Amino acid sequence: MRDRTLKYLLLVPAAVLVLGTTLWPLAVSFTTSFRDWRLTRSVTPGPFIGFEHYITAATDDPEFLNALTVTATFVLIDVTLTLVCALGLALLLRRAGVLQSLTRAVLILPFAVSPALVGISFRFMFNAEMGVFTWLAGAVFPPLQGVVWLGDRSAALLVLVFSDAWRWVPYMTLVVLGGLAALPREPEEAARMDGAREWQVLRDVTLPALLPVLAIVGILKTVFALKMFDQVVTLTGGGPGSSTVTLAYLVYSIAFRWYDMGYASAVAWILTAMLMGLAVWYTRLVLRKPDA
């Protein structure tokens, strides 16, 4: 057998495996999502309806509006919040030394939770009576002292927010630290040479060199933020009220707790629209030419 034609049959259980765990799935809920099926009526799906569902989502559903604004409100603040720590972190880890590599090796634990644990313990450090994050935070400011952070919205929502950059913080630094260390020392020796201070440094030498990574890091983030999920069940269920409902969690709540299979392939697929633009856009900067 020549190795032209064994090369794409080795290649074939993996399109296998793709076809039927991933394209497979998202043919059928494209299709379902211009169905009207409700599993409390029947358990096939029912007529073709055309665009009514995804009609309904932008227009007269305010669940799905509430849902958008504060998965929107989520990942702005989520990702924003995840860039600036692993920056500040990737910067002081740049610099050569025992602690600084042993804290490099430490840093990827917190990835290697799941995240449907985080949920579950910082619904516990975030206790209104016994929570180890609660104490501290009225310890230090003594305004926050008797919040119940999981009973206020906006308070639920931070929460939610300081989970999933626990979690993804240290990743994303590693990512920038990697960056760093590809970008050359001389631009920066050179503007100190010329009296630029640290700062100056940073801001006109080293963050814009490191912009590509940034953006990278970002699209990225912005991404899993999109898709927040398992924190959501475990740690605020959608509470207080549907302060942190996000698409995903809804997306859940239609098909498994109001059984509307048409409404929830509708409502998923506005989702992975929004999850596609983003990836071609990280397809394109990552492929994209130094000299474009």
Partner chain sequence: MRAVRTALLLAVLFLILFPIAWMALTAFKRPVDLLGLSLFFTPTLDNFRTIFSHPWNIGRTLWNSTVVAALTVLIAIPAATLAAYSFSRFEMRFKTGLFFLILATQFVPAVVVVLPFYLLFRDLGLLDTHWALVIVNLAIVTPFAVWMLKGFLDAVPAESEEAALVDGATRLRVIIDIVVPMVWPGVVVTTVFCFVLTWNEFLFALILTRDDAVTLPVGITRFRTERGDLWELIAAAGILISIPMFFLSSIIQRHFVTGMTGGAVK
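Now show me the form predicted in complex with the partner chain, since the one above was the form predicted on its own.
A single chain, with no partners or molecules, comes next.
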């Protein structure tokens, strides 16, 4: 067979999988988002109602506004924390040393733990009566004694961030370490020869060179934070009240507690639209590389 045909034939199995498992459901939920379809009333798709669901979300749904605020707050804290900690830790681990290699060896472990299990484990460790972190926090900072972590609106969100950072910071540290290892050493050494201090070398030489890697870490972490779902279910259940209900969790509630498929699809598509914006940005960054 000629290569000219073959090169497209080779793409067919993967294309079928991607079309069937991603693009098809995307198209279906897009059209569903313009329908009135409540499973409690009808098993077949209901009538088209135009942009009504989107208008409801934008103007008349406190639950949606709440989820938007919660998600934005979560993303902001989570991404900032992950970036700062991963960069700091990577810089610490750049040197040789016993502790350094020991830490490097365990960095992959948290990422291998199922997010659902991370959530339920943190729920246990922040339990008011027998939570080891509850006790530890009180022992290290006495003012935190007696805080009911998962019973307080802000504290619960912080625990959610902590559980997510526990899983992601070590992983992103590995990514930043990879970026650091790929940097040429000469510019840093030249700067030192010229009498620059360590923090000046870091600010003027290392960080600018590392910027593409940090951008990738930032975008990827934003994506995963926007999709936050697993730990919301197993750690906070969205509570207390609806203080930790993220957009993904709201879609789940609308679809599988209230069985409103039309509105759930609309909210899901609002989330998808945000992520697609990030995807365009990310792809430009990645595909600009000469080897890609």
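Here the rigid core means the biggest group of C-alpha atoms that line up within 1.5 Å when the two forms are laid on top of each other. From a predicted model like this one, the values you see are computed outputs, not experimental measurements. Numbering follows the first chain given and starts at 1.
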property: Core-aligned C-alpha movement of residue 273 between the two forms, 2 Å or more; result: no
